[in-house]
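Form predicted on its own, single chain, as structure tokens, below.
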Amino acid sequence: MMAGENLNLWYRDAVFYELPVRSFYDSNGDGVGDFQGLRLKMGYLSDLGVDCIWLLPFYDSPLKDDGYDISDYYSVHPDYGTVDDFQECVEEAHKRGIRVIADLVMNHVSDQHPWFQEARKDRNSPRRDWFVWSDTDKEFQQARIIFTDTEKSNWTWDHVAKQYYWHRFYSSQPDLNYWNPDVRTEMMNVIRFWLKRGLDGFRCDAVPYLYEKEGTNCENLPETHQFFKEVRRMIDKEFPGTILLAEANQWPTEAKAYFGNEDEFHMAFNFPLMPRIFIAVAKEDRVPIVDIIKQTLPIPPTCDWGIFLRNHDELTLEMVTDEERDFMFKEYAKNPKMRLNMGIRRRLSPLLDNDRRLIELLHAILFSVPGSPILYYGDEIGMGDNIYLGDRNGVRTPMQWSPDRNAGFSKADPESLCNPVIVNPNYHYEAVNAEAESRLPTSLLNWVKSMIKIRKKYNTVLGRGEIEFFENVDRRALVFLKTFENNYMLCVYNLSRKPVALQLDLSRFAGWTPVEVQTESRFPPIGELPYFFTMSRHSFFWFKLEPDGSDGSDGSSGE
């Protein structure tokens, strides 16, 4: 744990591990991951070094989007157990040290949700008000389709209600209506109904969208910010050392303003960065990384970026330009079956060939940018995806534990699992698994860890350290210096498939000794000339630079 002084900062420090519950362990062998399965793992999470679990939504729901269509804020679904267990998952958590934050579905529910079944049968109901109702469905034209490819609007006639029915997302999500002060006070009491249950925060879904009005494109409106704003005063007033976590795709001026004035979100997404690291990549080109971190830079000190890498969704790419866009499709999704409304549905190996110096590199990125590293389930052990799965179910298969039956994910018959598991055979789960990789010391699974461990160490620099980029070099390699107090981190990357030769004006550091941190191999001293060095395809380093007769400090956090 931080210092007493930085115990609410804790985030910044933090490495995140997003899981479905649904597809991580199931524990009483009915094909469905559930709470106790997920506690009979901890260990393996404490094992990896984590510290914060994200938990998809596990509410009561009838699973059309996959629980994003909550049916009953107050449950957990049936499959998933019931909130007592729960509650011991969360317990068992923090015995190991690990913080849990879980999904919000804020926006809007099922329509099976009593709330709507009630609203739509009675104008004269309480709950009419709760959503957003029309005679007509030309209003809001100014708004977006978000899903693209699924839904032609965001208004759909209710043959029982006799109106239409607005939604941002798919026709069985109606929006909540944020201009009625019950929903906001209701919405209140859930998030206070599982702080006081032991979660340590909230991942807020789909945070733009929760007003509306007329003549604008109804993302971003200032009451969006303003209620947040009160859920922020709540939080810190009630539950002091729990965050919120913005999912805002927005450009960095709109993700930026979610931050408030330290006010509002703890933590935001940095979604125009991730789809950059891909682009910088295939072009050998730093450009699109460097540019747009200057972007999302300065934040607030007490804020942090949430960045990744992959996620349980589509790789978006609304936040690139449409030649960006077009040249991340033929790049990454040659198969139309691998896109998805306006991104690409694959997992991380897959999308990069499962080249293991070009996922190594991804992620060394990942652990020395500005923000909070969040991992994906799977991507640790290199898992594979099924883009003939429908929606967005292609990366959320099984997780594969071990070379038994149904990866080791469950005991149930293979045509009852939640979802098929992978038998490409490039990603099998016979040769994909965690218990193969955990005793194979070269295996992805022990690179990352080993990875996680050196991120742990040096936190302070590598999380929360100023980043300067040294912009008169090669362009195919990615230079910065991190800093912070008196503490440097040197991190160099080639994003060519080829070696690159570099030198690096570091005059300023004369005296110093790189020492690349991995291996603590110490490199030549630091002159006054440009320091001279060659590196293979898609290869980096991280130099701690230790002073000219250092004590042998390390610079880490101490911890």
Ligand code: GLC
Given for the second form:
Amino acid sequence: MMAGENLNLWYRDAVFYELPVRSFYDSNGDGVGDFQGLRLKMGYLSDLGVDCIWLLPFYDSPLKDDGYDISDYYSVHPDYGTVDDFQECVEEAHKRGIRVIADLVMNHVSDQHPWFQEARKDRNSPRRDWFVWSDTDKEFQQARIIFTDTEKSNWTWDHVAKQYYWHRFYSSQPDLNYWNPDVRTEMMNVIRFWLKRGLDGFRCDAVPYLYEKEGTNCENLPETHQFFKEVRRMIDKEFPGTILLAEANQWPTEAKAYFGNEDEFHMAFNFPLMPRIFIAVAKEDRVPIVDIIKQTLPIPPTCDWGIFLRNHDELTLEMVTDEERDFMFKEYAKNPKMRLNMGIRRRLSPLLDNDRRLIELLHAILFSVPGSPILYYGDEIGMGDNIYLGDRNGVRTPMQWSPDRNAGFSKADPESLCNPVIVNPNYHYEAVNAEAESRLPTSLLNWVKSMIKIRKKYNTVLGRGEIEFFENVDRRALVFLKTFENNYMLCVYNLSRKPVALQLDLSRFAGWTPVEVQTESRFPPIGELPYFFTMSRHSFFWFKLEPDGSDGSDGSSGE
Ligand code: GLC
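Requested next: the structure of the form predicted together with the ligand (the form predicted on its own having been shown above).
Then the entire complex follows, led off by the chain already shown.
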């Protein structure tokens, strides 16, 4: 935790950056990224302007689910370094004013975890009850299967235990039994262990599934909320200023419930919004975005959504209708290899056909709708993917640092890399890399950097401001006003492939002047008549509205 700062609500103003230590930077030449590597790249992240890093799981693990299958909660995977390396890395981040949260996988462990090994071998072992066993595979039939491409049931027969065990994800990830108080106590200890070593909070994995109960779909049970409230009480008391971010891939009502009465999670991902941004641009229609944002508001004032375009998983299509899912597959996953389970395993740039204007448009939406933006490593340079790698590995390839061997990620032989680097000509690391892009003023990297700066300059109004949609305009345009105290930001997006002309009723601001914030260009003053905009395809404007006779001070939150 960082001392001497206003700890309150820092996450509401933060830009987050998600990264896998494994694929970020290899400092010792073994082909796998590590904590010393991440430490060395902290300057890049601070230059980019991010406020908080989210580390994907780095604990010891057989890596059957890329580390979401933990075999020891109290250690760092030896490929990535040691607990001391982790701590040094967090200290380096803190020195630069960057916070660090980490994935916490509480629902399940690896089948290699000694707890499971003990449990399966002996019915009388106290560990037995740490997992969920049954003599049949017929219990909890209402629970859906999540990894539909690989798992046929949430039960798997264990020939050593001579019983079935319960798992919501891969069969190599037995679920822990949260009805057992020792499991809950142990998890509190895990949380304390890492917060004592400097973490600023957790991205809590798979939160809806902790408890199972017959006759329910085994998601979002009251006991699950109760447990997280206990976790929250503990961290508020022992580690004030640290946060909990929920991965609850749920519809708005169920997702919102994780904020509790400001006594549960500080943040939750906005899963329903994400696919609707893609639907809206493909359909050239703002309605999917507007409808869902309205459903996800209001939320308690000390809570916030974590909003994102892409992450380390497939672009999940669980929180859309069947019709919307078919549409998404048709638009964004023409090759069957692009599909996985209920989603699309592609990165942002390839999803958008590497169209710079669309990439910018989606980032601008991300930086202005309610919530804190979460960027996925590599998307800021427009990295490509590899749909021919298994599982979700195609979106987890090495970060492209430079045009050197292995994209500057590692000095190892190319064949020993944790994942091959991207060599598709459209996304080849020789051109798409952090070093080359940092030298090119017009690069995507420099553009994203400038947008992060603007977002931070105006983070109260852009981030925390109330949103009000303009609904009497052409459906191809997304227009809203954000208001925070006396600051106003007008955001106008053309979601269409064609130019659009708009007339906005801004008469309540008659006499005020819109000032475009990327360039500080002053537009003609607003009058009583409709205000006209012509917008080229996939373009956007952010205007701060300045009152008549303004002294030119920009109403920003400082800097
Ligand atoms: C979450 C993670 C995903 C993982 C799963 C099981 O959904 O984001 O990567 O496979 O949980 O832990």
